[in-house]
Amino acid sequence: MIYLDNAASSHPKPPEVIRAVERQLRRNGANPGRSGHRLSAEGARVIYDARRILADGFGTDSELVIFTSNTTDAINRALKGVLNAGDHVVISDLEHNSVLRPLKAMEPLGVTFSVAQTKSNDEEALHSFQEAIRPNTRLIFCTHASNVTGRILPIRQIADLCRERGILFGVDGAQTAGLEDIDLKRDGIDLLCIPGHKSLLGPQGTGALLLGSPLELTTMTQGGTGTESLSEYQPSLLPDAHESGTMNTPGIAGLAAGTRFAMEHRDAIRSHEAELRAMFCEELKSVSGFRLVTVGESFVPTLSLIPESVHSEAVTQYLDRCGICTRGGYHCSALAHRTLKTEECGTVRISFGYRNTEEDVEECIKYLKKYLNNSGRA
């Protein structure tokens, strides 16, 4: 199979991350922290370790990485942490639903919100989410990079808005984290919120939030943590308060391993897998019966076509039969799929991976055209 879905999921995995998760699971089956024995203070160490490599990788300290068992996890630690009633959220037109429902499923709650338009440009989408400030809002959230179509947001520039209006700034990382240079610290985030099994190239069931600085956030899930033991109530320090109950520590040492191996080789990963979807986008030329979105000024590894006259889910369909993993329908970003006027028929999105390389490129084009010439039209 050619594998062009790393917007979901990347793979293949490195194989230093598939040794840390075995190494893990034969050698250590332990509970991490929560004994005496060498054992669990090993798999205390693995988590340690990954903390403090996720930490250095993205600018921040290593108390202030939360692990989630993914980004939606993180979102949503991050959202109900800091909002309460008479909050007011402006976010992007190109949200997952990973931040929409748990907003509006907070709207009962008192929270409200406002959808920023991203335009065709960063100065028309910073000016958007500029007039979207209210004088309750508590928070800006947005999406790093479009998950439907790749576009990157103006992360910094946003940032400087929020620090001007004494408002906390949030990022979903999905997209950009292990591919684009992140800095919390230096970037002015607050709260960011990540995968691990995307461009990290961890396991699935992996994910963290990333605090900035220390902030006070309402912790969703009490119980034991290994510390304050004989206490009744929830330990305050962070991380402990926002990590109840047994860690993932295999998946943790994949992630690890993984966020080491993206770090490492993150700027020769990025300029592979940008060059390959500009070859996609200069081939897709020749291929008639598919519109290819372009709004925007940089893009990661990822982009959507939309065909002419039949659902997006059709071509997937037929390119899966052919041997080509993609994916179509609408990527569970129902804002962006209404600022693209997509909702009908989705897109077929593609997303590059660092396995990826020209001949796969050349395969999903050379299929596109076959389903053009065997169908009659998209």
Contents of the next structure:
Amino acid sequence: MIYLDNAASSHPKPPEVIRAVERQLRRNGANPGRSGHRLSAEGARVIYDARRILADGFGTDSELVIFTSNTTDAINRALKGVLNAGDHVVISDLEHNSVLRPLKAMEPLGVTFSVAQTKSNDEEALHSFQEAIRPNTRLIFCTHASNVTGRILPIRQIADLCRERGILFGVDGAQTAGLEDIDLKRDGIDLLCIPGHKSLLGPQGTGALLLGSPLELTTMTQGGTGTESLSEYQPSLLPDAHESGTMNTPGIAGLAAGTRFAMEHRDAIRSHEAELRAMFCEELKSVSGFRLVTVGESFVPTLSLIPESVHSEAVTQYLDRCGICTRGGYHCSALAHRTLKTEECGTVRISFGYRNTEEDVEECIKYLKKYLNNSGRA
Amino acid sequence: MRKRCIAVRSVTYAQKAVEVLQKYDIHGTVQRNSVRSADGCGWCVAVPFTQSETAYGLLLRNGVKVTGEFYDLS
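Let's compare: the form predicted alone is above, so bring in the form predicted together with the partner chain.
Next comes the full complex, and the chain you just saw is listed first.
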């Protein structure tokens, strides 16, 4: 089996990650940071170590790392935590539904948003963001890299724009956390939403919302936090205010191990995956019947193919039968497919991971050619 | 050894306290408060009594959110 769907979730995981999860499950099922016994304290230490690893990896402080169940959870907490009635947000035309849908849900509550066009290059994209700002713009929130096309957006320049205008800046780091060098303080990012289970190589069910500085965010859930138990009110202290209930300790242990691995090998992994992407793009030139989406200046190792005269899901189903895992359709991104004008057929998305090889690229190309031959479209 | 427990506002800050103090060669351990605190329960960092004043100052200077409550353990 060849797995080329790392943009959805990375696979396989490093053995260290599996060992960390298994060890936590086997050795310590206590609720971390609740009881006073050593197992609870030890569990809390595992959680704190993970906070520290993420804080160091992304240039912030440990108490500004809020664990979530995934990027969508983090984005919801960010948007609903920051925005109030009368606020305006600017997003890009490549956003995932995890950004679009919460904002649509907040429209009846008086939150408005505008969509900046990313166009063909970073300068035009930046200009579009600038033009979209209004007097009541509170936040610019955008993806660091599109989960459909892999295009990387100029977040440092957007952050500069936000700083000039006194606007908060939030980033969806789903496709770049663990792959690109992101430093909240250096890059001027106020809110960074990341998954544990993609390029950080951790288990599913993990993620984080990282803050560049202590921000007052409205809490989405309230409940037990292990402190101030006689108070009827949710503590306001970060990160406890946003971490009610029992934490996913085995998941977070795995996330820590994955992050350590990803950060240690980040440059090598990025280089390897970029080479595979480049190789695929080159080999694709010998395949007619698919058009590569090339809009943008720089990319993560994800790419989309637009099939001619067939739905993308038909292609990915064929590839699956040949033992190749890819994703067709619309990738939970209505905006991106509207921008690409691929609402009719979707795209075949191929996303490389650290364990993919040149042979995987060659096999995928071979079967794309076979698909076209078999269907008489070559 | 006599210890002083410096109450902090969360287990995260208790862990951070241990980390901060370690840099200054002060040994701290994370503990559950064994007395009632203002809002019921919480965490503290237990340090050697003779180093507790120094420890408290270090925690304040390094952004560890303390509650201002202390109690002693023998």
